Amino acid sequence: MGERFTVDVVVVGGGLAGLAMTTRLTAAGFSTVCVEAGPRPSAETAERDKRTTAVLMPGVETLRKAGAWDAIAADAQPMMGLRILDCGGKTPDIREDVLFEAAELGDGPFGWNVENGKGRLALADRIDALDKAELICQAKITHFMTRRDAIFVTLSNGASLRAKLLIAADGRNSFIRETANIGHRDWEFGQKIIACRVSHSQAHDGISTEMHHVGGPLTFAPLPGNSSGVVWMNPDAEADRLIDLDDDAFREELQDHSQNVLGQIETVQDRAVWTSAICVAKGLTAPRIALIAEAAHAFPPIGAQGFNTSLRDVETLAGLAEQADDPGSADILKRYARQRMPDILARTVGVDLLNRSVLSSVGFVRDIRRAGLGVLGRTAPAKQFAMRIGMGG
């Protein structure tokens, strides 16, 4: 027989969202265990995972409440603006150029760009420092059983947990979601996403640059120094061609499509590729169970919506739980679903429509998108409204 524990909450999934949920709930006073199938985040895993994530200011506040932000911020890059370039003509030339500056909304940045590996390590270290939190790695949930006032969880390492709430943060192929019979819809775009890290000759000045080419956006997310994280979406065949190129040939292609917005691209490192898809759960809860992050919604990386939508899940659920003795009560879960589902669906539709418009090769669709961007850039109230919506307002 393995060990038996009684805690308030079990979080399944040790990605950024699951670790953030664990620290935020512990800060709210709940004893919380996070179960992760892989190894514990370490300096080695942080060095291997060079993917980047934008954390907008509302998400920063959530991580600050969790007591984790200062450690994350030490290696993060402030984002002072978002530059959107329409390159949807017959050539990849820039047709429209709009800069959304954080200074138009206040004194601080829009948010910060964080390396995923370093962010996970900082959150794991924070969990280790908390008396009421624990991170159990290299273990999976094999079974769970719900009762009126508790949920009982069995782990692959033989341990068993009794909790008031089970939170699924175990990704778009969530075991918890499927086992709880919560349906989902998913669809692909016939695109792949290439991510890498580049150095360049010109300073980015803390500006994230998103270029809308036919076939998919190309984004340069600022990192410390003259470095950026690149996310490049292309139709499957073109993405396959690009990922098969050697580093020099790939750098030349990227240079051509970047229109020299950051000067000369000098180095390319850590290329990775995955499929562009959307997955949305048909519900967010079951008795004693809540879905967050990619178990509830997964988007292509457009407009920094993915992880920031996940952090809104974290803050909403933690904020509601703080108001009750039982974080997994039917009332708390009902209120969580009612508050989060409209935002999730709205952002799903928005990301889907924007990606389809960028993917389209139809001329009038590209011209309508260009015109809309131009009007937005020249109309201050609309521009500020768009920025607030993007920030989560």
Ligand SMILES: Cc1cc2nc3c(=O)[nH]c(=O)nc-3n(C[C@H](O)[C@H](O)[C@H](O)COP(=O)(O)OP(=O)(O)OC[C@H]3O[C@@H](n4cnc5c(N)ncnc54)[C@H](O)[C@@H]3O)c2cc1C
Second form
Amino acid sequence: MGERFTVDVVVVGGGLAGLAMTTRLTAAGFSTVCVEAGPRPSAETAERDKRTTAVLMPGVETLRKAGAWDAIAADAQPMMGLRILDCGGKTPDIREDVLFEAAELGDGPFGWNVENGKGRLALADRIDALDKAELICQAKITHFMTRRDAIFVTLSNGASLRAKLLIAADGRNSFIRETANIGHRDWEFGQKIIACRVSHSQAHDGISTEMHHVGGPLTFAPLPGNSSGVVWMNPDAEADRLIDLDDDAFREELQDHSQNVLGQIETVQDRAVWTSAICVAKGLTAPRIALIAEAAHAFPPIGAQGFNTSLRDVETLAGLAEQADDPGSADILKRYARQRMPDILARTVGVDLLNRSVLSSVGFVRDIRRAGLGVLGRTAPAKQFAMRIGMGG
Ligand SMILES: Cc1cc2nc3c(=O)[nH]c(=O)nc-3n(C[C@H](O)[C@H](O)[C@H](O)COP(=O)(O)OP(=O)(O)OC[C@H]3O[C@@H](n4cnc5c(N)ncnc54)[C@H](O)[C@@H]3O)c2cc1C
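For comparison with the form predicted on its own, please write out the form predicted together with this ligand.
Time for the whole complex; same chain goes first.
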């Protein structure tokens, strides 16, 4: 028998979302343990995760309340605009070009682009600095048992924990979601996501560029210096062909599809690949359990919705918990589900429709989408409304 600890909350999963949840709950006064199956985030693990994530301003506020924002911001790039280009004609030429500028909504940037690996490292360091938080790595939850006023959790390292609330932030194949018998729906698009880093000859000026090509979007998310994180979505066969190319040939393809929006693509580093899919849980809670982030909703990376939706889960749950003594009471969990589910379902439908319309090879669907983008770009109130919705408003 290992040791038994009593804490307020156990968070399962030390991805960006689980670590953010842990720091935010600790700032709200709860003793919180985060259990992560993988190694502790380090400079080495940071090098391995090639994803970058656009954290929009409402999410920045949550990380600020968690006391983690300054350390994350040190390596992040402010995003001053989002440029959407329609390239959905017979050739990859630009047919429509709309720039959404942060200045249209007020002072300051839309948000900041963060390298996932560096963000996780900053959050893990923050947890180490907090008395009431702990990160246990290379351990999994093997078993949990719910009682009326507590949940008992057993870890693979032999330790056991008693808590008032168990939060599942263990990703799209969530063990907690499955074991708690919370159903989910998932579907794929026959599409893969290639992510990599590039350097380029022209400055990005803090603008994120999303190019809607036939088959999927190609996004350049700005990073410090003349470099960007690339997310390129394509139907499976085309993605497989691109992945198999050597670095030079891949760089040339990227150059062609980028239409020189950032000048010459000079270097391409570290290609990685994901399957494009949606996964959405049918419920967000079970007794003493709450699902957040990709355990509750996973989207293809289009419109920067994934992690930002997760940060709204974090803020809602922490905000409700800090008004109560018992963060896992039935009342708190009911209010959490009621407040988050409509937003999650709306974002799921929005991302699904947007991805299908970009993926579509049907000419008139592409032409309608292009026309819609053009009207949006020329109608100031509609443009501002779309920006506020995208930001989570
Ligand atoms: C290419 C790409 C680009 C993206 N770009 C954006 C973007 O610009 N903006 C945006 O908002 N979102 C973006 N996203 C989504 C974003 O990256 C994720 O939402 C974000 O990383 C948070 O994921 P997570 O913490 O929920 O899950 P994960 O990162 O999957 O973390 C889950 C963690 O749980 C651990 N775990 C699993 N099972 C167990 C267990 N039983 N016990 C203990 N630990 C366990 C895993 O080891 C893992 O560390 C992108 C995604 C991709 C693939």
